[in-house]
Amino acid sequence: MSEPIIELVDLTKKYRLFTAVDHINLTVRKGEIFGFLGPNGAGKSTTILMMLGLTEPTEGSVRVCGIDPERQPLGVKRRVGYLPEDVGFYDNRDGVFNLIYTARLNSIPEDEAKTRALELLQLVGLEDAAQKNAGQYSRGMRQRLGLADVLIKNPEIAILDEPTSGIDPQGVKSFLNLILKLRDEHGLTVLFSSHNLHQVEEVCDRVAIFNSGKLQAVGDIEALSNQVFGESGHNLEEIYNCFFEGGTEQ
């Protein structure tokens, strides 16, 4: 079993009443990629800015690849890269630029950035639009540049929140490729936040279901199933249906 790399002991996020995070605690393992799902409101984005040092638990401790957040927080960023739902480009520049502009905010040589630029722009498929301003991008392919953006500082995590929203169905099946491809050979550990019940049961290896900022449940689809159903071969939709009384949200 992989050890751990994100740790959460009794995560608390109060807004004076109200409790947008309730008592998480949670592990996510080195090498998985590990989905968060829950209707909005659920206390999943308020979890990740805890994560990444945005905001500061009221109660309880985080850590990611050893690291507090809350004391360290630039030593997190350094190692954690992250995809918001909408991502910002200069619009009027190129992918190589914005991602080259990324690597120097984080110190990256000129010349490695470029090399390194160039290799990830082909490794997300955006090659042939690696000259095309960033305004001109479809949202599959902003959604690939800003994968990329995560990539361009070699993080050891990617968190990754609503990331194919928008994308058309062929863009998605390959977005969900890739996110594959970088675990199985290169060994990313990946934070799939969605909404959407199968494109993580798809490509997560473990999913914790939230609501009303609480954590209900946390493993994979055969030992959810057991745990709700008493039984194995239950999918993800009629697991999460047991939870949210047959609302789910695509």
Second form
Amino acid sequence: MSEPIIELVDLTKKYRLFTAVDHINLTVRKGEIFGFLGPNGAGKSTTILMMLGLTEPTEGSVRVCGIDPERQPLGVKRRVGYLPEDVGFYDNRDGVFNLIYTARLNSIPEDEAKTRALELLQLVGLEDAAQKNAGQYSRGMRQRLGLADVLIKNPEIAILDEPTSGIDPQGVKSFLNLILKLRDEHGLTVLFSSHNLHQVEEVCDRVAIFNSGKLQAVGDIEALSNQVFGESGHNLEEIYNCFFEGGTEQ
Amino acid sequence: MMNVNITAISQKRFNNNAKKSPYSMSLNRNKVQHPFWVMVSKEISDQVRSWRFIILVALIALTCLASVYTALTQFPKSAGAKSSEDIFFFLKLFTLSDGTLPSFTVFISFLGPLLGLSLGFDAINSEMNRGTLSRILSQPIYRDYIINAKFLAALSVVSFLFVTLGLLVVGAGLIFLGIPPTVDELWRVIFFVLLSIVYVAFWLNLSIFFSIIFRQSATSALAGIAVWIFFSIFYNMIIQLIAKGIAPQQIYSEQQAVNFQNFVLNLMRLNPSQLFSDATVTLLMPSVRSLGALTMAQVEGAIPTPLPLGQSLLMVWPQVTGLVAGTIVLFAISYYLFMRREVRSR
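Return the form predicted together with its partner chain of this protein as a structure block, the form predicted on its own having already been given.
Let us now look at the entire complex, which starts with that chain.
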């Protein structure tokens, strides 16, 4: 469980005058469920994009599964499943087609892709909507289809950008359980950004708190509680508020 | 929904890793198709299934068949005239018109751009707006696969359409005229079809370019149509104005008149549809010996016979090169812009 799978060293991204990500150092270990927290525009998504090689860092380096995504983007993309914020699908095609298409882009043979797609649709509770066009899916259904889309390529790491937004409470519960189950049974590493502190607290082993491009704190809840309040036992909400509502106690 | 067994998936996971042998373009369902061809075939099926494609194909097929029909009805009248062009009887199917309906080539030069624009105007921006671009880009494919696949898919659809149309016209000619085309005529038709494909590819690339720089597909469609209308209606008017303005007060020599005429013609040739019509006229009317003005000295001693295919091709070579170059330049710009673009979720 201690083998590092994502390593960020002095990672920086500048857009002309604006620094979106400012010298971030972070290590995610294999089999961890890691939470990214922070207000909008704190640099979470930009960090994720750099991990995938979708945007180039200005400074610093990224290693995902020991590979540099800037040099070998395909190697990283083969091992990492990414669920973007507000994911979209081909609206004029049904759910199964969208999944099979992703599978075939990952060089999975068509027959196998089909059986896997149907299994995964069942897993995320969309078996009834499998033949429906993705255009008719609700936001929550799209998120679930997005999770199936991430899992169809058997990733080592799943990067989920606000995966639970738009899903009903019951759905969120099974979504989080599914994530835990995948981690326990397959050693999947999950990196997961969210604004819902309770969800993060429930499933994440460790969290990183971002603010205006800087990493404010990293660690498990206990460690953060000790760091902020000097004592354990505080929950994530109290810790988080400490950083963003006149957080001067540090 | 949690009760489904995940073990089945976990077994698949290891099976899958064992047989990873991509990079074969095979249609066998059990073998793995290279991701690029998966994308191309998906794009082709997207194009063919879309309503706008069906509407445009119907429009083009109908107008072209109508023009071939009028050409066929004109045949008895023109067949009487004994001229050197009679050897190339068959090619008249493409160029003959009775004055009410334009000929086949004119229709292609007018509607071809519309076809190219409609196939590409939402190529990239629709993927961005639907939020599919970032998802597809996080799959193990190179970024340029997306733009290459879109271009190749649209181009193959266009090629298929034009080859079919060309064959239909030739077939109609065979049935109604009863005269088979000569080898030379057949080659000319083949080159004409190729030229039409290049011409549509030019407009296709223009619309892909607009689809990259404009976020809204409506804007990019409008921009494309604006360029099309500018070149098909206003450009010639503007050139006429310029020609009037710079026309010499008095013509002192034949050479001067020819130079002036050629200068105006060259200005017209900045228009892609002018290049296309220059090239088609030369290819389909072998009696055309020059595309510009000639002095009397140059014409002197020329025998009024049709040009052989090689000579016609030589004459249109600059036009063809121009069209191909324009197509490549537009594609290169689009490619550059697309590769530089940062892709975020919508």
